[in-house]
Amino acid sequence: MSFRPVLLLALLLVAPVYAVEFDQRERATIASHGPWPPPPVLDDSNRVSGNKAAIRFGEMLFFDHALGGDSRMSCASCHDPGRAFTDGRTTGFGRTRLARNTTSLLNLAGNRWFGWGGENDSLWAQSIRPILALEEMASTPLLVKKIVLGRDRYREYYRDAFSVAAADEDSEILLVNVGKALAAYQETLVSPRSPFDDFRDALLAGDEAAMAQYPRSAQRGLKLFIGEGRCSVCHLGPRFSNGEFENVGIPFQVPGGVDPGRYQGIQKLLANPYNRLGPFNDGNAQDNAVATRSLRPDDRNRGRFRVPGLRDLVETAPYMHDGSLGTLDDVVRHYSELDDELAGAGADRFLRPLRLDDRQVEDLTAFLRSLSAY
């Protein structure tokens, strides 16, 4: 063998054999979609957050079909720890199949709105929302404190977060006050690490070694992601997502019309007694409701939906508010192959159809798959 096959083996085995180079610009981004996991964040609109009896009180709630009015339902019914606190339905399934597809209730900590058209401005008034629901689990304030004072436990728990008797409670409050424990259990769940942030920690740490073993094609996702295809536009920090609402282009109609998506959600949401205005806010409405006070219904909020966070996606299929997306696949070829009259017309200015080649949607639909712990 010559000198010149030799030298260029041994430049191949030493050289890194990660695929992708990042700008300046390209890794203050990645560097936004982190540190995972994030810092414990509290809900100062809820006193018992972060409360380990609330904690463990919510945990128990959780499982329990007694909470449902006819004993059929749990939370977990729906929200199944085993699928990322999915269903794995198109949509959900309560007494009567809903409109829109079950969310994923990790990483909620720290969100301004809750519910695909932001229906509830805080987690504990999301947590009352299918618990009073006909069409779910069809209970009432006065059935839950009869649940509450017919536990030794639970009536133990509740003196120990909220430091008073349930038996002394109004069944209003103990109704708000069950629902700020499953508050505090919720915001517990947070995703496991994945590939991509051990990739973002070696790519700011300049650790060549650990960032080879991230895939080539994901390293080639994460560019596109960040850069032509715009999805970190919505999908930003360390959640993915921006926490409002957009319109991408999937058809909203249901059953017997439309479903009105962001534009009902604020309405819902200014009408609910138990929203960040009224008296349940733990709070300084003055601070923590600024965002609920400035809302109003716009006819621009028609079709919108809430941004979801992309962590965990391998485990939440099928997607989008209508669940209509079966696979990550799928997901991004809609936004590859999106209708030009679509994009330009309802949906929002800067959806623009990516029109990806097989190699691009392969590599785009690798980086999300590292976004969950596999």
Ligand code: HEC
Contents of the next structure:
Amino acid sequence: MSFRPVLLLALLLVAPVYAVEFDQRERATIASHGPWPPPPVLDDSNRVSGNKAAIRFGEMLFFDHALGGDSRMSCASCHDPGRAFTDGRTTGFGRTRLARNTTSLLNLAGNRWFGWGGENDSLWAQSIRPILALEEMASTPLLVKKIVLGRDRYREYYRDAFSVAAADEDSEILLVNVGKALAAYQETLVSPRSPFDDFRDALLAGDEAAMAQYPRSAQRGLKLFIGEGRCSVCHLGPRFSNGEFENVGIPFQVPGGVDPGRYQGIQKLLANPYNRLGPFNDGNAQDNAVATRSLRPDDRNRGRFRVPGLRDLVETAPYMHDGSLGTLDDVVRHYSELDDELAGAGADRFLRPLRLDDRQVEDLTAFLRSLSAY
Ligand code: HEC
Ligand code: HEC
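Given the form predicted on its own above, what does the protein look like in the form predicted together with the ligand?
The next block holds the full complex; its first chain is the one shown before.
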């Protein structure tokens, strides 16, 4: 027998010994990262959440360059469906360069806070923001009304969704309703299933053959992610985010100052007339604005940013609120080599430098990649 077949045979014999084992607790954590896709949830602050005419209206608006006024820019100019609704840039670029990385719009339904600093408490309010923002679309309620009135289809959808003729509508209410239609459309955007989801389901079903389809390296990375790496403390659940705000030691200097993150996010949210405490909330503010009502600006929130979900990362580089990390390898090395001083200066208590070796970096990266579709 030549050397190669012997080696191959030996590998085949020992391979099962190296199969990654998961104990009861690990299995429970893995189970908690699914099922995928999640059941649809409606937003009770938005009466057209789930409404078919509103979804179609919102989809057309999303791709309409007229909405951007003379900058001829649509939502899709920055949120490109071919890149999981991001733009591939370090930070967004509208009329001028923005301070932050463009977020994906997948899996937003049911989230509590929106934007890297949680500047909004509903998807519809977050959707009004870019329309008015001077550095983005720089439009006005009157301009938006003109656009809606200018197209037969828009007028039709508007009446179907809101039971009023757009022409008779007050322009501010119309703007809010445009935000609600855009939100109804975005709520339908969900990540496709990933190799991780297949592995999770196979593990729960005890289907060894299906489990073996998932690369060993990703399995070892998964074990690190939920174990030693403590990543799932913040990146939890089917979306891999607790939806709250943390500081993982990404410097928050921006040209001309600092980005105060959640600290300023709370101030902006409380000052926003379109928040859930205001008159445009369609639901019962006693129930659905509890979280907003209890917010207070607190110094601890300086430099905290929203924990992003981790699906579709293969398509959404670069990473972090300022787009400062170009690859998944860079992100994993960041957590591995975390600057002790930065960590001590306010980064979250769960974090300590992981000091991973090269193979562990590769494994964790392979796991993160496995959260994207094939
Ligand atoms: C000029 C580029 C640009 C345009 C145009 C733009 N966005 Fe964004 N979008 C961004 C950036 C950058 C962020 C992150 C903002 C932040 O956190 O401060 C963002 C964030 C969001 C979020 C928050 C997602 C989350 O995870 O919380 C939503 C929702 C959103 N945009 C929807 C829209 C809609 C709807 C439109 C069109 C009306 C639009 N955007 C137009 C750049 C853009
Ligand atoms: C203390 C909570 C916490 C822990 C623990 C944590 N993260 Fe994060 N993660 C965050 C926050 C917050 C951000 C965004 C930080 C920013 O932009 O300033 C982030 C960003 C990321 C991103 C970038 C995603 C994007 O779309 O930009 C990846 C990838 C990531 N984390 C992976 C991991 C891995 C792998 C681990 C474990 C080694 C881990 N995280 C541990 C909170 C955490």
